[in-house]
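Just one chain is shown here, as structure tokens, and it is the form predicted alone.
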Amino acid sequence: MPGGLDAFVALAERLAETSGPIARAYFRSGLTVEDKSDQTPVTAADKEAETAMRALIEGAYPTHGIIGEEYGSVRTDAEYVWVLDPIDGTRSFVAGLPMFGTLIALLRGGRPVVGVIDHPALGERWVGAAERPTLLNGKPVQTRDCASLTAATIYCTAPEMFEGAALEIFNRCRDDARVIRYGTDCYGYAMVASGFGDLVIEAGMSAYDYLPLVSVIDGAGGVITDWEGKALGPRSDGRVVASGDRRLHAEVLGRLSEAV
């Protein structure tokens, strides 16, 4: 891999180390919240964090592409493309809840090879890289065994993500599961990677929401796909299911296929 995976992981961590202090400085500060054209919230923290990360990427790898939530895309046809969500869970952020995170991915040929889930308010950072174990603050983590939905803990940001048949199927999964927790944003995926939960089912996600999660889940022994079981890429439809156990994943995909 030209440039070396180690160098890419190091830059991804630098991006998190740069964005984290910005997020913490604004957290619980009473900052102004604006609504974007899609009615999702954005703050100065989102914008400043992404600006700082983009500057680091441009300085280190000016030929690499960038896809960012706040400032759009450049050079997306490049072999290497960085994907940035400066504050995933802005609603949690402005509500004073520490569940928000910074998401970072590096794609090679459209496939995630590096992923970071960084939680600045909690001091926790998950780093995944191709064919390497996922690390939480430098120590390996692993998903846990959970063969069936009836034994599973499910995470989901909000049931409002689903409509129609998808909502009906999600509700049946929720009712059959052992535990359901809402409001987790990207933290739910981190908990699956660390073996504290078993499943995340979500929809309506953008590429910068889900691509950084792939390497983290994969490197911990889990599986993350779209609702058809296909690998996630920049053009996936935003319906995501992540599981710590492949047996559970297969069961849930069978249910979700009714809504595909």
The other form holds:
Number of protein chains: 2
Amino acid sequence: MPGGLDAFVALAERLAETSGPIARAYFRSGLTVEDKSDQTPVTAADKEAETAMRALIEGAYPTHGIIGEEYGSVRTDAEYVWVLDPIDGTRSFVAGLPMFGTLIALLRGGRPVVGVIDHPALGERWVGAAERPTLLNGKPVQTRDCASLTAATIYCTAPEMFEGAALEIFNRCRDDARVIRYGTDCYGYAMVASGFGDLVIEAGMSAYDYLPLVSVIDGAGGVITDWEGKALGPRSDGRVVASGDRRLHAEVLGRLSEAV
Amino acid sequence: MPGGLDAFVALAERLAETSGPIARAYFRSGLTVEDKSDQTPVTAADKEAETAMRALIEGAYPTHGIIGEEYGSVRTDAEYVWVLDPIDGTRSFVAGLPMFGTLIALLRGGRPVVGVIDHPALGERWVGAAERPTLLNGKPVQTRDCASLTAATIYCTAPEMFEGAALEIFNRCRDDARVIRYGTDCYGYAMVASGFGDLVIEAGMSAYDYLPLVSVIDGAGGVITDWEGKALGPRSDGRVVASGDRRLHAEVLGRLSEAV
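We have the form predicted alone; now please give the form predicted together with another copy of the chain.
After this comes the whole thing, all chains and molecules, with the earlier chain placed first.
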């Protein structure tokens, strides 16, 4: 893939450049919110952006697979599979908050090799690729040191992600952390990649939510796994912990092991 | 005050224009975070911005009072008193999140007559003044209709703001609302003013946190009170409910009355 990776990264960026203007056009436009059966608000922007991105992939690499939030899966047994979440944080989007993002991954043999976290309303794009430094708007970023939870700034979209034993463990992590910030969606992972914070703990995520984060976090020097410490793949259980520092990741995995 | 209001609004905007570049210079700069006795992270930006704003007020209106988060109160018995919170959402600020804002109010006889919610990292400024339409970057904004909680998009900085009966009532509001978004600080009130969402419920706020919101919400057609429905003043108890629609405000006040 050495020769191919450049082309794949270029396509991933083109996908974000295509999706972004669509998202911005619908953002704060007063559009009608639909309900899916699971009550997740989903917008016309989601569908239009995914349609545009799928067309670009089909045009460039018709043998590649695609997994998308809105339009399902094709050729998932292909060597290369693209993963698309046109609007991660649809609740932020419909509430007028600019924290929503477009998430893009390329998997090779089920393993993420390219990841993009793009924030169309903020003008910030993180791009990660296997064995390369993660870039924010073209400039390398790095996670920061944070040896323990008591010194950590942590992020989580909402405490409602957790139930039972997991909620109790999360609450103890929150109480012991230096700072907790909610409402972050994919932006929390971008903050960890850039070294502005230290940890994200979340649950209930779908493959298109977490797979695009992997190359971004890895390429910035961080670590992202499920709650058992296993690498994330298309069939992970949706419980994710990402940290900028391996020591902090190990400490939090120890706490989370009671819930797995 | 008719002749004076224009001058007061102009000064309020100049305060925001002075504070904003200071906040931006320190944002994501890797500065050391200090701890106050109450463990709230506070930054050099806070202090430098408030110092600069106080100097402008002292120069323009040396008889006016000032209440600031960092440097306390002077002449609070004056007819006009300025209220300054250079960085509302210091936790967002230290976590790299652009949702923090600069809050400015002018009180006359204890009643807010000018309010500014300025977001230096987002380039968005809401300005409200007595009997005038609230402006976002110079353009009028309006709240939207939302007759009941089941249709509402609601905001809250963090559920940890509540305890006991108040937490139970908040949780029921959250469960009944259409969408809940956390992590918003003053941005949630700005979203309600612009009609992107419907309601904010919060508690534990200081006078410099809530007084600057009043003119912004009022001038956009919304309503903001304490949990008993009383107008907010310097001595309110820090429990705040803001809504774009009076019907929704009344419904939520009814629920909150169990907690007051």
